[in-house]
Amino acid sequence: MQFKLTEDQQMIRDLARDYAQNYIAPRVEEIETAEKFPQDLFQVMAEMGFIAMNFPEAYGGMELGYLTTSMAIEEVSKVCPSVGAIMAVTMLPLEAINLYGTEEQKQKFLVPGLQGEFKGSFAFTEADTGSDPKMLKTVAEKTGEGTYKITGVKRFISNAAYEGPIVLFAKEKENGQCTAFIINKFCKGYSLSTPWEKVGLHGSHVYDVFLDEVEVTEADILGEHGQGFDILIGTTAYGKLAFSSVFTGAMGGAYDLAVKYAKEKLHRDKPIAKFPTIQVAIAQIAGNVMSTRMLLYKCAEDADEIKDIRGVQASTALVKGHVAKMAPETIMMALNVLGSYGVTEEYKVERLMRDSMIAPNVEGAGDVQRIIAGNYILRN
């Protein structure tokens, strides 16, 4: 692994940043408080080609690397993690059209998707069974030859309030197979919960989503029947790097402001960054922030080489499971660098905390990732 940014990166890190403090820092408490994500904030955010950074060029991507991916969502996230996650949830059904879809389908959805026309979703969990495969409720009914009706519930489903494609979870009722399905949101039989109120990432909404046979057809299937689990092993993969690249940069907003604080906090006339108590919390949060931030980088950097989808799924696993302990722990660190002000609105370390909370429950559980990377480190 190389520590010095190629051209490419620098230029992206430096354009996440003016994207972050010139469009995002301005409006973040609208962004937080309002029923969908600023639709001027988005179409900038496409412009700027943080939507296709890892996509193939022959689809309007800019083929990046996850790397450099990953180097983006964090810096966004420094400022407002719900932006990163927003980042985050609407290249996952993309990145699941470009690994397992036809021609037809990457045409259909992926070169509008890179250019900002939609926001997707990805829809496996539910109410009861979490995402377990093999207990999956959601039915795909034949109804004729090549057609089906879905019915169903999804659950904490992101973007699921914006127009555009859901890749979607289903056990074929025939058969018992998990396979994967792409509607476009808001057909017949498509129907959604209130937003679901969350402890942080308030500007990113989850729904509930009911599917009342909703009808598709083979052009719609995703891979092949029965893929579904090797869809969403493969796709959330990457997921899973995202998601770690948005609460590490979290964890890096909470110390840039616990060092501002600290500087310029005074104690009889003298900055409280004089005492040695501060100084030792600062040094343990400044240490935990970069070897997370090391840690993500070698997982992105073995997400653009590996090609072992498995290997791939460890490696990503290994860091979600890390950040997921790691973010909450660093930011409380921070917060109480601020004291009581750690707590109040006005310092935005409190949101930070908030956010953070989420970590260990999405992309999957914190110790399930863990299993997951211990087990294959121990197999290989």
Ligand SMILES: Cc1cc2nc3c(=O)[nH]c(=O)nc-3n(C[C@H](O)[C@H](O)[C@H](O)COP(=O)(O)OP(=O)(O)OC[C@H]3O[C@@H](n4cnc5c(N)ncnc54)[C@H](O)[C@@H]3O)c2cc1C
The other form holds:
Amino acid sequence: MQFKLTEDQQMIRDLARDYAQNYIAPRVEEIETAEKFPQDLFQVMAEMGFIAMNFPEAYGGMELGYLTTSMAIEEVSKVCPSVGAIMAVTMLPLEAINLYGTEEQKQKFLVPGLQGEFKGSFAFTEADTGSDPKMLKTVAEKTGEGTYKITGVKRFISNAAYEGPIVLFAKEKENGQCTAFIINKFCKGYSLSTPWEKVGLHGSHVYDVFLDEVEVTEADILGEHGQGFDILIGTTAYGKLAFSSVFTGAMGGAYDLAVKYAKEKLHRDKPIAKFPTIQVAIAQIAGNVMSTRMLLYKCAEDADEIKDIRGVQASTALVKGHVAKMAPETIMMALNVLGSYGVTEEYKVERLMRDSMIAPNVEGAGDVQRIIAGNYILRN
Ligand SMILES: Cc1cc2nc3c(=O)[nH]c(=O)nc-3n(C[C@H](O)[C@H](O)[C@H](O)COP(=O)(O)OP(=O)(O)OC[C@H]3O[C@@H](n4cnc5c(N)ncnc54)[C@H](O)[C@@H]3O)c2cc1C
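Switching forms now, from the form predicted on its own to the form predicted in complex with this ligand, please provide the structure.
Shown next: the complete complex, the earlier chain at its head.
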């Protein structure tokens, strides 16, 4: 384990800090209330290389690895976790295509995706499949030689209202196998609910996606027939790391705000930083942020180095389970440093608190992550 950053890593981290401070911070209010993420900010994100960071140079990527990617998402999420979430979910379908796609699919989707030409989606979840993939109900029914129509409802799908590809999973009616498909959103038969109203991450919207006899062919299959669950595990192993970075960033953002407030807020002409209670709280928050960050970086290094996908999944599930607990707990401590001001919208910790409440529920439920990690540890 060595976290001495390379020049490239330092450059990307500083760029991400610059993007967060100079582009995102002045427009957080707009991002959190707009129906869609401002396109000019997405273009800057892509131009700075934040989508291409971890993909092969052959397709326009930078091959900087998961540790660098995690640090970039973390930096952006310190200021606005919704933007970190958009980075994470935009990379997810590209990850699936990079890992499992044909050369033709990579040229068609990966190359323009890395240039920031669209925001793709990754759609597994349904009403019954949150933590139980085998309950998949969306069906791909064969209609002819190499043709199928897909019918079903996908739930809580991020980026679903943007143009671009969607990686989606369906059960083949003929044999019950789970197969992944990659198609363009807004094709015939694709429609959306209104966005779900949720407690936080207001700038990153989720929808139900209705698939009504969407026509696909063999060329739209990602990977092999029946490889769907492997693709789900293989791709979300990295998605868990990305979302762990989002909420580690939120913790760091809340820590910075609590320290600033403790130094500025006066009580009888002295900063509240002089109170032992505040010192204890700040020490606890600092410890939580640093230990979580170290675990994140260690698991990101694992993702860079481990070749066995089950090992990567166990490592990223471990950090995801950890962050799911630590983010809301730690940000609540930071909020309490601000007393009543902490719960007002003016002081921003309130927004990070609401965002962090989603940590246990996205990219796999918190307890289920601990089960995945614990099970792997005990078997190996
Ligand atoms: C903001 C947001 C964005 C999302 N984006 C996407 C997306 O783009 N694509 C996508 O496919 N999905 C997406 N999701 C869905 C998300 O990944 C699932 O909601 C998540 O995996 C949890 O599933 P669930 O809500 O059905 O919870 P459930 O699986 O129903 O879990 C409910 C509770 O039961 C517990 N539990 C469940 N099973 C077990 C078990 N076997 N043993 C012990 N305890 C168990 C869990 O720990 C949890 O506390 C998103 C969700 C959110 C909130």
